[in-house]
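Quick heads-up: it's one chain on its own, the form predicted alone, in structure tokens.
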Amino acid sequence: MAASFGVAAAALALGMAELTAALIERPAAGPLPAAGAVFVDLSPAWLQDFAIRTFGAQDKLVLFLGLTVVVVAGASAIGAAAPRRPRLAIGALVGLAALAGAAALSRPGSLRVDVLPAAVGAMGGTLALLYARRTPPGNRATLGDLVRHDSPALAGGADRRALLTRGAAMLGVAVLAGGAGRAITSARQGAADGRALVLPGPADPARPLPAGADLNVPGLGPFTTPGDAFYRVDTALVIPRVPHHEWTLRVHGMVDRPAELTFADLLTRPLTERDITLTCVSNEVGGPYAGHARWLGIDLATLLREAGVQAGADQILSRSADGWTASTALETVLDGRDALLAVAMNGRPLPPVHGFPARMIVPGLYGYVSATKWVTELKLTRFTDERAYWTRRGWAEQAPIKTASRIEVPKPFAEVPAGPVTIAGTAWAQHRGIAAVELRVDGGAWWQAGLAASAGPDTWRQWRTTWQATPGQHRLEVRATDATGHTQPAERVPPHPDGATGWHSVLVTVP
């Protein structure tokens, strides 16, 4: 019973903390998001890579569930100690709140007010523990009595029904406070997601996709990935929500003319529209972390040249609204490729999860060095002077996307009929383009697959072929060759530090 009261007190503390974070418009300052963000930052690269590989887009949910388990265990221990050692229990609760407050204050861009959610939560949790020890009507007890387990005023205690009622009341208040906090945050975020924005059309529109770019094979993903199906890999436990009318982009560092632009400033510039495929460096061979979209934004090279890049600068250190940083080789933005500061995706303003109000898109580079979401700062600097979030953790500074291909049809371990069977998939080598895709079965001779029409070197390319299936279990393998003549190697190399290599294969059974 005492342990359960500890859990109820912790729930009340978290609920009040979340409500406070919502009221001060700092949802990331809540104890769970703040502690989770610190845990992510302190985790070694191998653990973060394992989480992405194992849990994919659910890695943040798994982290929150893990934190919840830790909170429940700690709260149970505090509740169990409360009847005999109330001062220790309250001290432990306050100590945990202090750690949560320190975590909130340690985040990039933190404010002093960020300690409030943890402080209010600690107060609520402490009052909850004291409330659980309240004497029945007719007994008079002071605050000192409530923290002394041997107080005569507490002799006899409350009966079981009264304790259950108090516990239920505490949980009810916790749910109401937490729910109110979520509702307030959701309402504010909904007003900041840009869905109602009407963006100007492109001054330089993308060319129409060529006929045949999408093979329309059942089971093969579409050429253009819908926004709600586009992969997401980032470190943000709480999606930054920046109202577009409050957003600014600072361009500074090794430039002659530092500048600060508003979202309205961006929309007065000529907008460029391009088809660009993105890939995450955490993608394993045959993995899902690649997606294609039509992006709309301003030309990034033009913006930097207007600022006057100084001699010696070789890095763009970009920063997101939540403090995350990425390092992009300056030459890759200035070499003529379609590097964008994007404001729209597939004809609509960027979804919040994909970087609204603005994000970077540099074709040909893995996302961790090219695709900063919620970007608020571009600093021209040198690789020798500053390092970004992932490069500090051992990932490569230069990260061009490697030639890759995957089999999407048939699925692994599928059962397929004897006779002609369609094999299809996707290949990519952004900023080089795909020249050929080859298949083989059971280690036999390679044969070329048919390629879909190319939409440009910065996009992926679909392919298909027909295999005369015979009874038994078979291994299908694929490899691609890019437009420079480089064929992806057979050797399996893990994603760290600059991207995976190897041939994708699937096992199928023919009855």
Ligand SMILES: Nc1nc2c(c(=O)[nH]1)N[C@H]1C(S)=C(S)[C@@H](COP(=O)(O)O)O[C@H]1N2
The other form holds:
Amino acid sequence: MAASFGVAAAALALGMAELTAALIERPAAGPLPAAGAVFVDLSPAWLQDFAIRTFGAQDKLVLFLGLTVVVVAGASAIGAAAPRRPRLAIGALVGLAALAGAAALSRPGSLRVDVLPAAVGAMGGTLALLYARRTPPGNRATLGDLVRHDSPALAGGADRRALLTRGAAMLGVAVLAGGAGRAITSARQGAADGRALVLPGPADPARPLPAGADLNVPGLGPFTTPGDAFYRVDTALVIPRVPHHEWTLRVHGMVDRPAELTFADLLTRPLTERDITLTCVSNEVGGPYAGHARWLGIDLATLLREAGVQAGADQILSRSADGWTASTALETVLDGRDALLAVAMNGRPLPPVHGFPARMIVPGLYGYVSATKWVTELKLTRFTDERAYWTRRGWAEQAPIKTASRIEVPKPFAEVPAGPVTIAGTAWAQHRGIAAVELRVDGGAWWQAGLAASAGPDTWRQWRTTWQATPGQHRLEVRATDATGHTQPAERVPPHPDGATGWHSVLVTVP
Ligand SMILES: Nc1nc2c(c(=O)[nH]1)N[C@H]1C(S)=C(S)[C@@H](COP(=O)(O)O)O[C@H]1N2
Ligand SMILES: [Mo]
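Alongside the form predicted alone that was just displayed, please also present the structure of the form predicted in complex with this ligand.
What follows is the whole complex; the chain from before opens it.
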């Protein structure tokens, strides 16, 4: 009973904190997002990696659910202690709020106001706990009586029904406050997400996709991944929302001419459009963290050359609006490949989750060393001087995408009819290109699959073949060879520290 009252008080505290965060336009400073962000950053690399691979895009949801369980447990304990040890309960609540406030202040780019949501939440929670101890009308208790558990003014305490009503009322207020906060934040974000933005066309358009780049095999993903189906991997619990008219990009560090560009500056430059397939280093053999899009942006190498890169610099340390960093080998960006500071994806401004208003894209490199979303800073520096978010956690500094292939049709454990069966999938080796894809069944001889038309070395390539299925259980295996002649090795290595290897296989049954 008292425990559930504690939960209602906590809900009220969180609801008021959320509303405060929304009103001061600092949604990431709410106690849950701030504590969650600290938890993510303090988590050991193996746990982060596990979360990405196990929960995928749901990893944030899982984290918030976990936090909610912790909050409910803590609030129950505080609520249970409140009737007998009010000072202890209030002390614990204020202590937790102080931790949440400290978490908010510790975030990159935090402001002093970020402590406000936790402070308001603490006040709300404290009043709620005291309210629980308010005595029935006619019995005048002072604030001092409320925190003194042996106060004679409280003899008898609040009765059960009164407490229930108050708890329900508090939950109601909590839901209203929290809901209002959410509504305010999402309305603001909707206005800031640039959906209505009209971008200029490319000065240097992408070559049209060759007919036949997409094999249109049922069950095989489309060649170009629609924005809403594109995989998402990042550490952001609250998507950084940077209105494009407030966004700037700082180019600094080891450059002769540091610069600060606005979004309007970007759009006055000639824009380049390219087809580039993006892949996450956390992708397991056969995994889903690869996607293809047509990107529009300014040429990154041109931008850096204008700034005058100094001798000795070998790293671009890019930073996002929420403080995440990536370190990119400078020479890859300057070697003539189509590295972009992208503003559009598949003909539309970048969706908020994919980095609006601007992100980096470097063909051939895993996302964590190249694809900074919500990018606000490019610092030219040296690998020996500074490390980035994932390289500090033991991931490789140089991370070219490894040659990979996966079977998408048939699905694992599918039942397929005897006779001719289509096997199809995707292979990639960005910036080298796919030269061959081979299949084998039950460890037998390899045969060549047919390749879809190539859209260039920076994109993935679909493939298909026909297999004469015979009754029984069978293991289908695939391996690709890239244009440098390198064939995927059989050896299975996990994603850490520079990408998985091994052949993807699928078991099927033929009745
Ligand atoms: N700001 C920011 N940018 C980021 C990340 C991140 O955590 N924060 N993750 C990177 C990783 S690991 C990958 S694989 C790609 C994924 O891009 P996507 O989410 O648009 O598919 O973004 C990269 N850019
Ligand atoms: Mo990634």
